[in-house]
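Only one chain is given next, in structure tokens, and it is the form predicted on its own.
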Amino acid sequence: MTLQRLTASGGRSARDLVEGLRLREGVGGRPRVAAVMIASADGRAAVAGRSTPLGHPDDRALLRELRAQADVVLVGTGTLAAERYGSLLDPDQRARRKALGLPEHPPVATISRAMDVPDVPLLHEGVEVLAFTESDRRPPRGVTAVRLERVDLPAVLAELGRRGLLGVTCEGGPGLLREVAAQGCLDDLLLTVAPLLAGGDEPSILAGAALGPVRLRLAEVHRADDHLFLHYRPAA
């Protein structure tokens, strides 16, 4: 397997990598889910509560390219709050989506059973935000409540599929990603490994009860300076 640089020159671009996922085609009658996460070399998914200190410009490019090509961004309320979500895409990416007849920003979906969506910049930027909930509480301004009898990941994906949203990029956090993996809904995992040792009690990219485990196969490896980009798919 060749180790390629993840750049527009001298290697594969983030745009090419994401186009190869064929996100919007769905899989097995449900939306396709590509998760994107970052972790330190010792497996921590955050430093002081945020993933930003782990990042690299090419990691940011990959994240935003996934958003640009996705039908919907799935993210947990804890991650929305911790990362202060806003300004999802760069101007050229918004223009590219508009030229394809898509909304300039993909809608953002989150699971909030008690309808406690945090107030983050995203809610004030004209982005459609869907909150899947079991609560009758009135949603915050800028949020559309999608009420389900039981909120679990298969039900959420089924509703997204009914809305024609077949390409999902999941940005975590660790609890949500665990649910995606546990329900057999993970189709691609794009994991960036940062050249840092973080220690402490920050979570790994998964949080919660132990899994089966879920076996993966390595599809691609890329690098940017000392950051590694690992593309996994579920093992057959």
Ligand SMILES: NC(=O)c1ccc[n+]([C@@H]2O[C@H](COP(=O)([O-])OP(=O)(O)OC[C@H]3O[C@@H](n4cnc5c(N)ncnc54)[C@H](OP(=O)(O)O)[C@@H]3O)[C@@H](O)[C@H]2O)c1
Contents of the next structure:
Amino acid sequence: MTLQRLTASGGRSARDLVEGLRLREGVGGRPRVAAVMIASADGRAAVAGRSTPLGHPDDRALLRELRAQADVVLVGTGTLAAERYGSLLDPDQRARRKALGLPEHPPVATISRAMDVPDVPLLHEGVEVLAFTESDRRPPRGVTAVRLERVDLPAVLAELGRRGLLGVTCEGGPGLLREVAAQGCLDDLLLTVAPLLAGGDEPSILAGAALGPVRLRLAEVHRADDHLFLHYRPAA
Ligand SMILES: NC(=O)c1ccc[n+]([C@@H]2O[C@H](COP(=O)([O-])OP(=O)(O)OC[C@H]3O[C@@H](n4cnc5c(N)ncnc54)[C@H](OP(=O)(O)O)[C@@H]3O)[C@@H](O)[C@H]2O)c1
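I've shown you the form predicted on its own. Could you give me the structure of the form predicted together with this ligand?
The complete assembly is shown below, putting the previous chain first.
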């Protein structure tokens, strides 16, 4: 395996990498789910409750490029709150989407079975926010409730597919990603390893009960400075 350098020049390499996923084509008529996560070298997905201290400009570029090329961003309510979601894309990415006839911002889908969506900047930025729920509670302003009899990942993805949203970038967090993996809904995992040891009791990129396990194969490796970018796909 040859290590390749992922450069930061205008996010171009991130753009090429994401284009290679062909996200918006889906998989056999169903949505394609590409998850993007970052972890410390000791496997922690957060430092003091947030992922920002783990970051690198190229990781940020990758995250934003996935959003730029997605039909929908899927993110858990814990992450919306912890990361104070807002300002999803750079102006040139919004312009690129507009030129393709896409909404300037991809819609954001979250899951909140009890309809408990945090009030974050995103809700006030004109972005369509869908909350999959089993509850009759009124959603907060800026959120559209999508009521399902039973909210699980296959049902959520089926509904996104019905809406023609075939390219899904899943930004975690660990609770949501566990469900994506457990339900066999993960197509690509873009995992960045940050060069630091965090310790403590923050979760790994997956939280919750043990999995089968889900086996992966390594499709690509990139690096930027001391950060490592691993692209996994589920093993056949
Ligand atoms: N390092 C990284 O790349 C990264 C990325 C994102 C977040 N984080 C960190 O992770 C932390 C937040 O993560 P979290 O795990 O607390 O929250 P989360 O994964 O963002 O939210 C949990 C989500 O999972 C859903 N869920 C749980 N069980 C489910 C099931 N059986 N079926 C369908 N949906 C289900 C929850 O829905 P309900 O409300 O219905 O239960 C909720 O939306 C923060 O510290 C954040 O900084 C790190």
